[in-house]
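Single chain ahead, written as structure tokens, the form predicted on its own.
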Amino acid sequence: MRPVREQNGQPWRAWLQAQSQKNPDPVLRDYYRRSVLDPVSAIGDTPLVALDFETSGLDPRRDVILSIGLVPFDLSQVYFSQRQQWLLRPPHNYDNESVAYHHITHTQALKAPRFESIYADLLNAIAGHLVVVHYHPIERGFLEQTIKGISNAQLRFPLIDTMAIEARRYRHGWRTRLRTLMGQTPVSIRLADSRRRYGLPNYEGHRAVVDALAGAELLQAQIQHHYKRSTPIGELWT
């Protein structure tokens, strides 16, 4: 078993327990209290929730969250009827060019609620689950920056990154070196391309709740092909 990855010099379990007592934000304290995960728990026994953000760009210090989608699931079933999604009003204007990617117009965004009015609902929806994303710097970076801006408190938690799982197989080790020697381009580990490798259907991209569904199905396929239901979550999270 690989060692459990650590946050701020502590294993994730100790970090979550400490934050459940000392985090200055009562909403975050409650979230941490309900979300202490044991790294030796089997992935097949762990409640999961796929999370996806649509943002105005890639820099959480400058860009903003425009929509959030989440879908609860486990390795046997996706609970799409329990999905939740929010369109958000940003604290400042965003680049018009980004609309071509996320399709959220300024008019739509201006009618939406602010993040601070929904963040307790968001944390309640993911509490007690292991979060699953595709490319964790987006969800982790934007969520941390946004919550810090409204409560001056810290939110960080372990998550499974389906892109990182693909990278371990297709961007690291002898496969990558061989492709480089042969002059071939690296294997794509983007969400849609990763799904095709497992025979999963194409979905319309850049809709937060649909991308969350796509990520949930991808993790199910990854575990089925490369791991076991008994694999400890501490081997998978980051």
Second form
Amino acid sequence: MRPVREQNGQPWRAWLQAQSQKNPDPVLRDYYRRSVLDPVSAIGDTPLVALDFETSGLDPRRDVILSIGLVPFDLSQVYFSQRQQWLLRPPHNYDNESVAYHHITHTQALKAPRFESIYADLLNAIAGHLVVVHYHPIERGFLEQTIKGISNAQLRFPLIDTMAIEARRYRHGWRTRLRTLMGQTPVSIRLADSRRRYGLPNYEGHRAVVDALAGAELLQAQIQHHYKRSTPIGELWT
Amino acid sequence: MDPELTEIRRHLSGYPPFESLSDALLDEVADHIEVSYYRAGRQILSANQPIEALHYVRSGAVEVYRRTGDLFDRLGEGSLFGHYGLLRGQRVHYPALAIEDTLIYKIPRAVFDHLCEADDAFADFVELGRPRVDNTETRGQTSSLASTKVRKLVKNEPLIAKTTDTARQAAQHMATEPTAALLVVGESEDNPRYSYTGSDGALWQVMGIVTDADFRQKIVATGRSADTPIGEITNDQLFVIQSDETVQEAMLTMLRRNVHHLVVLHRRRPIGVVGLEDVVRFETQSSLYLIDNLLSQNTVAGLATLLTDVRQSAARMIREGADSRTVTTALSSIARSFMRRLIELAEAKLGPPPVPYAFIAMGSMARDEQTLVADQDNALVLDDAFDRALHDGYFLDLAKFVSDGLDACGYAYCKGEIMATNPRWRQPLSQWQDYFRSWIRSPAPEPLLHSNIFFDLDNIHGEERFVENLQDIISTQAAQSPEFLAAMARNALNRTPPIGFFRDFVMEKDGRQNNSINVKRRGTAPLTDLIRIHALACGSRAQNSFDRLKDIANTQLLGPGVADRLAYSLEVLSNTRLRHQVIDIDRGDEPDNNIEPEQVPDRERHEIKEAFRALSQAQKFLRFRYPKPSKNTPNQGRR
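Give me the form predicted in complex with its partner chain now, not the form predicted on its own.
Once more the chain from above appears, this time first in line as the rest of the complex follows.
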């Protein structure tokens, strides 16, 4: 069994337990209290939620979250009908004009709520679930940074990163070294390319909730191809 | 509409039965789906497990099995399964297995129930596997002068001149395009009925038309200047027809008014000019004209030139959506006319027959079910006064003349030698009576295999009573002979349908995939065989399969609705067969009975698959209904 991944020198479980006691923000304390996941739990028995942020850029300190989509699922089924999505209004100090929205007008964005008024709903929706993302620095970095700006509290929890799972298979190990030796380009682990390897269809549009659906489907495929329902979540999370 | 659902809606709306759902219902489906991924080889549904959702193949491939383990269907992107279970008993009816990595959208039972309730087409699709039709005639419509819209005759945009243009300008204008009539428009004046807004945004009024004859009579003959404004020579009487009127109406208007051109209006906007020659050209392709024309041909060579017209006439009917029965009846009537004309020509050459006779046709011609691929099946029934030594020379010559003539006209010689040129099938009535009695009383499957075509029988020329006599024997005796029906049934099971299509292949029951399928051999022929047996069993005298099915439906022979389902299946398969023959003709190939899956659109695939399924079930029932009688069971009437 792989070592259980850690956070600030503490195993994830201990971190989650500690935060449920001492986090200064009561909303976060409640989230942590409901989300103390056991690393030995089987992935097949764990409620999952796919999460995707659309952001104005890649840097959590400079850029902002534009929209959030989430879809609860487990290894048997993606509960798309229980999806949730939020369009967000950028913070006061943020220059609206520089935001390149994908699907929405600035007028729509100005009518949308700010993150601080929805984050309790967001945390309520993901509490008790193991969060699944594709390329975790975005969701983890932006959540942490944005919450810090609101309540000066720390939000950090274990995630399954479907890109990291692809990277383990296709970017490490002898196959990759062989490909490099042969002068071949490395296998792409972007969402659409990863999905294609498992026979998953191409989804257009890149709306947060559709990307979350795409991520959920990808994890179902990855587990069926490379893991078991009984694989402990501690082996998969980051 | 929720924009997040666009992706899912778009996919669903590309496949039946979702393609015809209202936007609101489609949103409801997309809003409620759940999604599951199945790696290749994983079981999706197991027999008897409770079923909670309709399954939609978003990507990948799925095999569905009967409980016996036999392959029921192989499904690709956009296909549905699980509805049988949802509709009956709420448990999985047919287990399903992913044969490739597969993504399934699951539509929950509550939504499925609501769709069945709110959308009849959806309910029909999942319950019947086909649209609900009261009779097969509603599926297409007859193509003729009386049903074709006059807009079909409009080939080009009208050539338009202004009243102020000179005759020279107008003539030059007409020289650029092949048209016999010029539409003349002026500034809108008094008649709002003919006023319209032109592409330039101005309001114009149709004033009339100018034809070649007008230039001749009003300019050249009278010595007027070529600079005369065209408005001065425009016919003051304007005859118009709305674009959705029929060609027949256009023809009648021309006859009544004694004019050769009509302006075709779409509401008030002129869309073209139709001339008498357009109507005549249309008519020359119609089957009525064809029959008229072929009856006036005096040589075989003359008749043979009409083959192209026959094909074009039928192809046009098929393209315009005529149902199969209309087309095959027309083709059969044409074939009969060919035969009659050939017989007339033969008699003219050979002199009057020494004894009365009936020239008869069998098979598809007798059933009024000829397609664009037809060979000849015919025979001669001679009066019992026939003396072989004295008279056979005449009838052999007659048979040869007709048979060679038919071959020259596109009706190939029968490979099984079922033609009047074969002495076996050129016999006096008493011999024919013996043939039928022996086929029916002491049936052996192999000889019957070659003679079952004689149980579709129609008189073409001569003594109608001979044929009626033989039909009497068939309709009274066949039903009384279980051995005969059992032997016929056994033969009818020699040819079985495939399962359907999977991607660009034909799916066989053993899982094999083929590139094309002979839809006659695997579809219409076994279906026709099966209908014939039930018809014989219930004493029907009908020859056409649809008529036979009506007779069968009046008995208790088949379960409720089965005859309708078979009629629909026959229509689907015949129609497919005809349409693919037109595809062959359009490509310049010789038409045949093969269809290639890549040329079958999704909606048709589903109907064809259901038709094959209906045929397959009907064949199973046939085996059960007409078992081989054991030696010691007494004969029973089977009505």
